[in-house]
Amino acid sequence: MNYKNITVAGSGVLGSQIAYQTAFKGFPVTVYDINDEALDRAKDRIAKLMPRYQEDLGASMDEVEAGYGRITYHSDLTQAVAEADLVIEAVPEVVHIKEGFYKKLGKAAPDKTIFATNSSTMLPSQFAEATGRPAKFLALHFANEVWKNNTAEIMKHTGTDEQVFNDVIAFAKAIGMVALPLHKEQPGYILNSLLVPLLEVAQLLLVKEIADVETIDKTWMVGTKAPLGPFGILDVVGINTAYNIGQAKAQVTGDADFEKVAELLKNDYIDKGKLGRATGEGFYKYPNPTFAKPGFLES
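Let's have the structure for this sequence by itself, in the form predicted together with ligand NAD.
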């Protein structure tokens, strides 16, 4: 393993998970965020992950505490990256914030340091110049709840050094991820390139009144033996995210069916507080959704 010291920049939802997962797997981790209040929130978030590791992974108290103990916190960027072999960036998904961050980081970090972005929707080539070290920069994309949904999509841009690509793949494996290499840039990586069209078509089938939620999900679940259908997946993703995607699509395409999708999600779900699994109800009611009931897949 070519990397020893890891810095995670941005300690929100994903940054705190990446930091804890990395520390849990034995690496010393430094967490960087803009001020001490943000770092206090990160400590709190990370502490709340510890029982999840015990429940979901069967980790012992000693193990989760040892992971917690391997993390240090800094709001000074130069100090936060002084020893870093790898910086994983998880700052907000806003172009000017990421660009500003990479300009500062490029100056603050030692020459050896590799930078990886966790951006979900932006491509590494957008920031390669701003880093000042395009060959040492690529994407390393995690999924929410990294300890359970342990995909790591590792994506090069055309200037990424092959050795860096291979080292980041090895690092992803070392922290317990299933490493998924992408040899070229692809918006949405592999997972969302597959998933977004599936979810989109499911919603169109619904608003065109071709079939209802349960029938569409049942078709997918029986036909492919998948554990969830598209609407079950949408409940996990969250209705707000689905709405934002649907609305953007309606604006770009001007397609009336996508407008219907956005209206449906807003009026029947968001405005009624049905935001998906997180709120206990979306297309289904939890913890006992119809699709999990005995017999659902049998007739």
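Compare with the form predicted together with ligand NAD: the form predicted on its own:
Chain alone follows, minus partners and molecules.
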């Protein structure tokens, strides 16, 4: 593995985390997004990660500031990838957005550049042709709060070059991840094959009015001793991501209940700016959500 310059395309919740984790581990990182407004939000989002690294990892002020200093920002794609050895794509979970991005990226990036998608629900084979370099394309999927939940699922498609696969595994380890190789394509990889059904069923229980958010979370937390319930997890993942996944599921299956889920997320949360933990409110209000208050699991 000889990666030196990394570009992260998409500066949302997870894209910002990937960028900062990579920079924190010593790599020069370029963050790309579609306009300067998005990049300004990214700078603020990344700055807010610094105290989390100090609190959770015991990092020094010098270390977190050095990581922040290794990041540059571009809204011009050609400039953003000019020196890139690896581009990690973290754009929205919408097929046509990803396809359009890869067609532009394939033309803009140098021949040497490897492409990796961080998609949590889509397969690399869906976009391999659009990249123009299928042998140099695969999936590299991170969990939210990457500095603590440091899984990296590396999944190849049938056309991925084996050396590229091995190099991305080595890169994942170099940025402090536990590398988890997947040798065949699997929708949802390992983590989301386990997690997404839980989150989907929780949302269906809500829209069917079986129980409210807190009762559903309390049931899971008491029954499994998990630190978060499904709606607490969704606040970490981000309501926009949950909406995109729910809307795609509704379109594919035609299931009216998933249409209700997407409608609920849009009308009651996204349209009101309640996008999850990153904005201070989603299903819960932060920094003091009710599920973290004394007695929540006992009453």
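Heads up, when I say rigid core I mean the largest set of C-alphas that superpose within 1.5 Å between the two forms. Only residues modelled in both forms are compared. Numbering follows the first chain given and starts at 1. Remember, predicted model here, so these are calculated numbers, not experimental data.
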Considering the rigid-body rotation between the two forms, state which of 128, 189, 233, 262 is located at the hinge.
189
Treating the chain as two rigid parts, the smaller one turns between the two forms by an angle in degrees of 28
Core superposition result - C-alpha of residue 193, shift between the two forms, Å:
2.4
